[in-house]
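To begin, one chain is listed below as structure tokens, in the form predicted on its own.
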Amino acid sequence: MRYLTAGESHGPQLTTIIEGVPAGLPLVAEDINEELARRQKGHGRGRRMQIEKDQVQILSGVRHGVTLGSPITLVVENKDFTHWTKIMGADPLEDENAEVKRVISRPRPGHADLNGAIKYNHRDMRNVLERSSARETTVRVAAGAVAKKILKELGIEMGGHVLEIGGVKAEHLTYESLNELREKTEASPVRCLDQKAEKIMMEAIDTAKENGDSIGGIVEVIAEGMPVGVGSYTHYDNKLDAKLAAAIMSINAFKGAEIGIGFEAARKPGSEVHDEIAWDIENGYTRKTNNAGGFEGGMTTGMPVVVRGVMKPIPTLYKPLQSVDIETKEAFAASIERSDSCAVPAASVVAESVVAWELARALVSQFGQDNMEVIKKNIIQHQQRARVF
């Protein structure tokens, strides 16, 4: 499975093209808008989120509800194009005016405006930055529902929440499933299981957007059911764990990622950090504790998957750092192209897809590729012959 995604943070849409999606996986719009919607929640997001509604057109790769096995081509509109056609537009333009075009010779400290620029030899930085907008994780979180699809149709259960922004951290965790932790995340404004941090999160972000100042956080993805063994210690590029770590950094303003306890395995001695194993006839292998966040040696261990990330504040403030124009060479406040004061609530919905990618993927080249049917029955032989093994 693979994906590939197009599209320019004020262009006419976004894309993706999956390929490698089994046949016979029952999909529908409603599967995506459900994920779209929750990207776009959470408090301290800015004035876009309420411009765009995003919706999901399915081109392709899907007949009467159900996957064919064939490519499949996901769409979300941008509304606000209509504002930008003349900026953004794919024909020549008449007018070669700067101001007509919205030239951007400012580079932001924190964007990928001035390396993008050098790299590429763009004089207008409008060229990078309407690419590298954390707008394209709209059709990264598309291509992460279909895969979510997959793992449900699998019998595996995901839920992500905010362990931390601005310095705040959630202490009561406690959550009895996950579809507990889900409920109680969705109704939260900052996607944060203890209501006392919760509050404390958001007057921190009211005042980091008081302030013209933005923060971030860290988020916690977590994934129940994954079968023992997915993945390879054979050759560093087959590592599951080493992939979800890719996927994460991936994520943009994503600064770290943990599997497991992370760091803090460094402070602790081995007799802490290892989880013992043990063994029922109904259960066949379990860890005593899940210290290495369902992975050893590459391959998960039949233990709840893990995963953390860390992400940076948003770089573009209201209160600008200084840069450099790179026509004039003089210094100059950065401007500002969007207002989120605290995007980590949604940020924990990324993560989320980007980590169901990484195992729906290995799980499909693991146990068969082509249809649902043959991956159900072999992961089924696969635990049967695990437990007794």
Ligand SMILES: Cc1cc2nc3c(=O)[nH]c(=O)nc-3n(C[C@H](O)[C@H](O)[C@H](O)COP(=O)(O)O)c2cc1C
Given for the second form:
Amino acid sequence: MRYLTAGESHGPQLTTIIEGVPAGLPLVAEDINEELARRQKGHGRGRRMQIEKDQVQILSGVRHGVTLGSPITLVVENKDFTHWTKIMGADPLEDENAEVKRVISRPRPGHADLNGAIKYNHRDMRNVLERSSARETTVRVAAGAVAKKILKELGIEMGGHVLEIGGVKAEHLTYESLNELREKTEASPVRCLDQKAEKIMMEAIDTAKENGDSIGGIVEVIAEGMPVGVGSYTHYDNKLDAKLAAAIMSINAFKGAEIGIGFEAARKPGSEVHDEIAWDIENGYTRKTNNAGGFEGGMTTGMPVVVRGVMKPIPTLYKPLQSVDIETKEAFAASIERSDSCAVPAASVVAESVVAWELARALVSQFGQDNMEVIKKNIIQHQQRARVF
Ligand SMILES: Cc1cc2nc3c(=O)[nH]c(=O)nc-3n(C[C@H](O)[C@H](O)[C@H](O)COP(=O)(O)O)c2cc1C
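Got the form predicted on its own; could you also share the form predicted in complex with this ligand?
Entire complex below, previous chain first.
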């Protein structure tokens, strides 16, 4: 399975073409729209999210609510494009005036503006920011929604939540089931399980906003029900934990990834890190703990997959940082595009999506590829063998 995305932040639409989704997967627009709506929520989002009410159009690869095995095209229109037809249109402009083009010559520290402009030889940094914008994550969430459907069909449950915002840590993280985690976090404006921390996180976001500043945080994604042995130790690019880390790092503004206890493992002896192995007839091999976050040797252990990602504060600040105008070379305050003050809750939905994609992709490639029936049968057989191995 693979996908490409295309589209600019203020262009007419965002598009993804997904190839390799097995035939026989039930899929309707509502499955995707639900996830798109989740990405748009969250305390700290800016005005853009009030303009856009993202809705997907499924333009190929699905017939009568079921996937065909052929490429799936998903499109999300940018409602805001009606105001940007001149600035972002594909046709040559009669009037090349910089005002009309809304030319940007002042790069924002922390964004792709300056490096992208030098690399692609763009004097107008709008040519960079329109694509480097996290608006692109809309269709990554759409592709992730398809992956989540595959996982659900295969009995794998997913959840995600926010662990930290602007240095405020969630403390009470207990939940009975992923269902409960999903219900609680869906009701939280910052997708946090800890209601006490939630309030302080929201205050921190409000304070950052008042100060024209931004704050980052940490998100966690959990997947339960992955069979043992998905991924491989045999070659570096078959290691599924490495793919998950790359997927997390590919999200805009993400600067770190952890599997299981992650960096904490550096501070503990092996006897407190490695998960002891047990066996019983009903469950087969299990682990008494899950510090490894569901991975050993680049393969799943059968325990819940636990992945965390670190998001830096958003680069666009209403209180701009110093920068240099590339036309005049004069010091300037960096220019302001419409911006969020904190997008960590939304980013946790993006993190779920990219993790779901990698897990579904690994399962499909390992257990049968063409149709959901065969994949399901192969997984059941594999699990029966693993239990009594
Ligand atoms: C959901 C989400 C929303 C974001 N919103 C903004 C935003 O409003 N303004 C901004 O400057 N950056 C935003 N970002 C972060 C930038 O897209 C990102 O910092 C930029 O592409 C540069 O890439 P890098 O930070 O990975 O180096 C957002 C990121 C995510 C995941």
